[in-house]
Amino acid sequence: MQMYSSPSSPFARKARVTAHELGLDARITLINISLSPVNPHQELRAHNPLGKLPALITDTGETLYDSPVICEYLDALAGGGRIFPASGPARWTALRRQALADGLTDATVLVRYETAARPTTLQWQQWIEGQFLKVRTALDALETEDLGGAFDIGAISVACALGYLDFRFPEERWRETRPRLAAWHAALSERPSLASSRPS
C-alpha cells in the first residue's frame, strides 16, 4: 500500500498512528508531499480529487480518503474491532470523540492557513477568533470526558488533535486550564505510535 502523507499533517498522522497500532505500518509506503491551499499537488489530485491528505492507495489499486475512512479500512484489514469498536455504546463514544477531535483539528488547520498563507492585510481577525472558539469549546468538552481505557479511534484522534495544536499554536497554553486532559495527553505522548509520528 502507499499513502500520501506529510510529517506535519494531523490527519495523516492519525492514519499513521492507526497503522502502527495495528501492526500494518511496514506494509505502507509513505509518499511525503508539501501541500497548501494555494499550492495544489497534481499527483495527489489524480488520486484524491479534493487534494487533501491523507490518501491511501490499497493493494488492489483503489484510493481511499479521508482519515476516518482510511483508519476504518486499516482496522478491517487487521481483523476489525481493534481501533473501531464493533458495536454498542463504545462504538458511538469512539466515533463521537473522533468527530469532536477532527472538528477541533479542522478549526486549527483553518487558523493556520489564515495566518500563514493569507497576506496579513487580508486576514480576518473575527473569523480567526471564531475558529479558536471552536478549538477552545472542544477542549473544554474533552476536559469533561473520561478518556481512560481503550486506545481506540476516539483516543487516537484526540491525541493527534492536541499534538497539532501544540505544534502550530503553543501559545494557546491549553493545559493551564484543562489539567485532566493535559495529564491524559502527557501519559500517552510516549506511546511508540505517537512518539514516532510527532509533527515536524
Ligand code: 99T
Contents of the next structure:
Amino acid sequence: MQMYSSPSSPFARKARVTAHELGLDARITLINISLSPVNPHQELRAHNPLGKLPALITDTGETLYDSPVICEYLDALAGGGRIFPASGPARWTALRRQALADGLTDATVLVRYETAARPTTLQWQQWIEGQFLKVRTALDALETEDLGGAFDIGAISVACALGYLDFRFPEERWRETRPRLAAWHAALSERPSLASSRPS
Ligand code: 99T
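Alternate state requested, the form predicted in complex with the named molecule (shown: the form predicted alone):
Full assembly next; the chain just shown is listed first.
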C-alpha cells in the first residue's frame, strides 16, 4: 500500500499511528508531500478529488480517504474490532470522540491556513476567533471526559489533535486550565506509535 502523508499533518498521523498499532506500518510506503489550499498537489488530486491528505492506495489499487475511512479500513485489514470497537456503546463513544477531535483539528488547521497562508492585510480576526472558540470549547468538553479506557480511534484522534495544537499554536497553553486532559496526553504520548510520529 502507499499513502500520501506529511510529517505535519494530524490527519495523516492518525492513519500512521493506527497502522503502527495494528502492525501494518511496514506494509505502507509513505509518499510525503507538502500542500495547502493555495498550493495544491496535482498528483494527489488525481487520487483524491478533494486534494487532501491522507489518501491511501490499497494493494488492489483503490484510493481511500479521508482519515476515518483509512483508519477503519486498516482495522478491518487487521481482523477488525481492535482500533474501532465492533459494536455497542464503546463504538459510539469512540466514533463521537473521533468526530470531536477531528472537528477540533479542522478548526486548528483553518486558523493555520488563515494565519500562515493568507496575506496579513486580508486576515479576518473575528473568523480566527470563531475557529479558536471551537477549539477551546472542544478542549473543555474533553477535559470532562473519562479518556482513560481503551486505546481506540477516539483516543488516537484526540492525541493527534492535541499534538497538532501544540505544534502549530504552542502559545495557546491549553494545559493550564485542563489538567486532566494534560495528564492523560502526557501519559499517552510515551506510547511508541505516538512518540515516533510527533509532528515536524
Ligand atoms: O485543504 C487542503 O487543500 C490541504 N489540506 C490537507 O490536506 C489537510 C492536511 S493537514 N488534510 C485535511 O484537512 C484532511 C481532513 C479529512 N477530513 C481527514 O483526513 O480526516 C496539514 C496541516 C499542516 O500541515 O499544518
